[in-house]
Amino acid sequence: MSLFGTSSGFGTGGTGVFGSTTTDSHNPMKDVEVTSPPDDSISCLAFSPPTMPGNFLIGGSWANDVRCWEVQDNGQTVPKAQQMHTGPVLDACWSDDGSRVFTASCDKTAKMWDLNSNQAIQIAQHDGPIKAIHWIKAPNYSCIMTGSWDKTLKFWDTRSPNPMMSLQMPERCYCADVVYPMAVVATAERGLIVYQLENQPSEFRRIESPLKHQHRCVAIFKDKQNKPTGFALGSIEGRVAIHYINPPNPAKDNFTFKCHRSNGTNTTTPQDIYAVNAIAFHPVHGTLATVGSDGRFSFWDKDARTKLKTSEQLDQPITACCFNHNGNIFAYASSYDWSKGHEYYNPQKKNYIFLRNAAEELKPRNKKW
């Protein structure tokens, strides 16, 4: 029986009668650890896509460095290979075939290795760190977007040292994702631009953000059809919106909720409020996940409007995640996201990437009739 299979109890919790057996506060949810995590903060995961036999994550951070990881039918994580960066890993992607990896850093490149060949070459350059990084695959072309602090998005075609277009923001790129044929940019104060990439790239509108505070993450999600039809967008005031493109009641089908945030709804003490670091959208079941530096990971049902569940408090931020392929593993990443300051920073205090079956757990609510 595989670990990953949907039949299978792993990521449960041995919990005894008297709750948990042990108070080790790193791993609360008894999930599965990947061996050999990197050696300081962890700012990306993703899985490999479909086209790939297994499964393979690759995680970026801040020590320069993205490495690769083999993850087995029983759970165990095998590392494959490592390249490096001259500054901190910001952001990493898969080609559509997973033969290739792309890398995004601080040191204002991007980099494409080739996995198969071990091998790693510069494909983009920026004037400044470039934040984000996304494989487009389009019938008619395929190319790799970049966002920068330098206030540009460039498209590149990983053969040519000049991008193929380079298209300005009013601001910094803080996140972004592409589910072809769409693209949405989020940026400092409070920018929000959505693109069409279908013939080539362009933009097609600029939102006014739901949310009041700076933008954090940002994840498209897909109708019944299998198409990009809007997007969640996340907040360091621990709040995640729900925004549609074009929905038939804007007002009603557009909204936003709170999560990350201390003593649940109890409004009458005084909340400590979290940043929303990341969301990743099941692509199976289209339930999402959000992880915080609260150090807990939700699901929700954003249909039903509800909450599936909440993990235990790790005893540190939790500051990436995302699903494999299938869905049946959710990854989530463990450390330090200097949101508290340097005061909080231990460089003693390990960073973790965990492993949790995702099959069960984020499956939809019964719609209420």
The other form holds:
Amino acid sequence: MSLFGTSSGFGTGGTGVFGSTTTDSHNPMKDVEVTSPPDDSISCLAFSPPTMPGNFLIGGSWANDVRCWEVQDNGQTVPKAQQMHTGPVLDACWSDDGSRVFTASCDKTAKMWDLNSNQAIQIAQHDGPIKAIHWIKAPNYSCIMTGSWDKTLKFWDTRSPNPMMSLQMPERCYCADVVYPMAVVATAERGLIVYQLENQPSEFRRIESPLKHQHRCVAIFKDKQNKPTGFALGSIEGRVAIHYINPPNPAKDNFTFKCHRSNGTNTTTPQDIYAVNAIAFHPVHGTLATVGSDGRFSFWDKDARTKLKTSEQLDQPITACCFNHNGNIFAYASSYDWSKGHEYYNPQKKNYIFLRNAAEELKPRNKKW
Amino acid sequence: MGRKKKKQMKPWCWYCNRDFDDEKILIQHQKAKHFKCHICHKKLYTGPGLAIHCMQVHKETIDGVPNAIPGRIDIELEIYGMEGIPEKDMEERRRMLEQKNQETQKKKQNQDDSDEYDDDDEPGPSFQQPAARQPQAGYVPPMTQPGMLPVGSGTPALPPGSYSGIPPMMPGVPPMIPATPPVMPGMPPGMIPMGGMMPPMMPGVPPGIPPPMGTRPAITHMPQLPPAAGVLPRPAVPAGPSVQPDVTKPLFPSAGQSQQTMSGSPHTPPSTTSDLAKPTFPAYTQSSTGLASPNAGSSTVSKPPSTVTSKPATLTTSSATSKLIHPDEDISLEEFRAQLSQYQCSIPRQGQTTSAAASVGGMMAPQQHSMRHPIPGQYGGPQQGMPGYIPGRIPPYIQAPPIVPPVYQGGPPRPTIVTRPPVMSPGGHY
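Take the protein just shown as the form predicted alone and give its structure as the form predicted in complex with the partner chain.
Let us now look at the entire complex, which starts with that chain.
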């Protein structure tokens, strides 16, 4: 068994070669491996905004750290910097100008990491772990939004220790997304709340969940005019709901689809249903990617209502994913998400972040409707 | 859409109790889900047809209709669309629909259109729908909603255009916002641009408006179009953002109030949220209740109706046809994991961060002075703050077996802790 540094442990089938090119199931899609991945499960990934030249990727993990890599055009990844929390990092995001990274942790704090100075300071405090953090850039204000298991959604001016605003939620925040002027938060007990952010954040509507199982991930999508118009919501039951906020015909326009399930062709063997761990929309094409506990990622066209691609199965669940600002790179993280409980956790098992060229595979199909 | 009075109710599938817009779609559904050969995927027209096909072509017998709910798997009944449904089942259905109409205020908006999306790839049994839908005849997919919902309650079918694209959401800022509510209903999607084209379009809208408008109390503020023209400059958008599926008037004051304050001073968030919370909350809870109850034998959440404040209940993670790969507790995977003592804040991580940190240390040098907590040194002074940790165990290794039992709630049918030690080589960094 390996005792050194970041070499891969047993379970990969190989001799633990770092950056292995053998076709063992840790990288069946033969995607680019990010160097120096975190040592425990990766909870979140985010690429730098277009305001910054180049591509920088940040990833938070259960090892209490958040790491930053530069992704060069030739595919090489260079670890750049790292920050620590005192508890697992659950979410991270960039400021709109790419100069700062905000991180949220189980230690109930959120930090602002200035990349230029490589300093991080605490900017938020909750009574429970912070599960979601997003930067809001409005014409008349900018702030950080944090959603926590303490059932509150707080907004912070990073210069003040007290929140600018605190909104009570019916339940613990499980996931959130922000595309100005819209924010969506999905909570425990299948809660779903939409907020509007113009002038100042306020609750806009509580929506009855289109899904029957625990909410797990949410991502807002935009219409042809680049305005947020709805969101995709994923649950633990291998299903994603596409929901428009104000569709002309909700019954026809909103729908759900099944994903991340095993076999099932033969009705005698029970079908394994996996959680959808993350959803990300391609910034240019508007198509979406889902990643699941089954260790696969899939690309979908929600307008044509078709699946574009499903990957091979990785040997670990895929816990996070994101696109870079121009949609050329799709990053996904392979690490254990606890979906099978404690017994299947192998701390020796290496965690991976893969990068894939996303320019072609996410092109929309022609509409069927 | 709307009621077509087919057999006096919307077309529904006898095999799985799902509702459909019209019979054509119902038949497509039946062909795809119930009359499809599992061997060659050929779509037949009826149950007996499928049975005959399997016998003649594949020499195989099938004993039940695929994806049918128990009790409705009879392969010999010749049912096509709505034809052939036994009269007593029709009666039962009618009764259930009436029951549901009375019971639930808000209709559920869940439609599993998996047929379109994953016909070839996910031919798995739609296990959920049968069980969930059967007792809830009123649980109709969104397609059928508009027709069935009482018109007067600001239905989801009449989104007032408050949110088409986000800009119109809050009032006061863009002048075009007030125009949207009148424009939305009845307008084809392509015709709802947000770019100031509203005024020209308004005159065309009135014909479509009166019926829905008349029923929405919120619209009383903007009666018909002619006055609506006068509405344009006025930030009379309360109808917009405030109209929610089940909330009409009550939302007005808060939204109106917040409007005025919106333009400058911060308003008190609690009042807004509590106003919003009151009308929506009961419905929200109620609908969840409705959903939670009839979940028998399928992979759904089974929890008491007091949804919001219930303690972590357990999920029903497996049924005959499917198995949710998820711990039994109805908490998120992260919550489940975070409970473990190894992840409690400031408790030493197991050796990884230091060594890993060291290996990437080159790049981290500048940062060391800032965020470097004593965490790297954690392996030195382990035992503080480790509740339940038995001293005398290998210090850095929090995952020693004794810790696990308190965390593990009722260990579901998997091999338990005994397997851990071999996996967890204590004492080694790696």
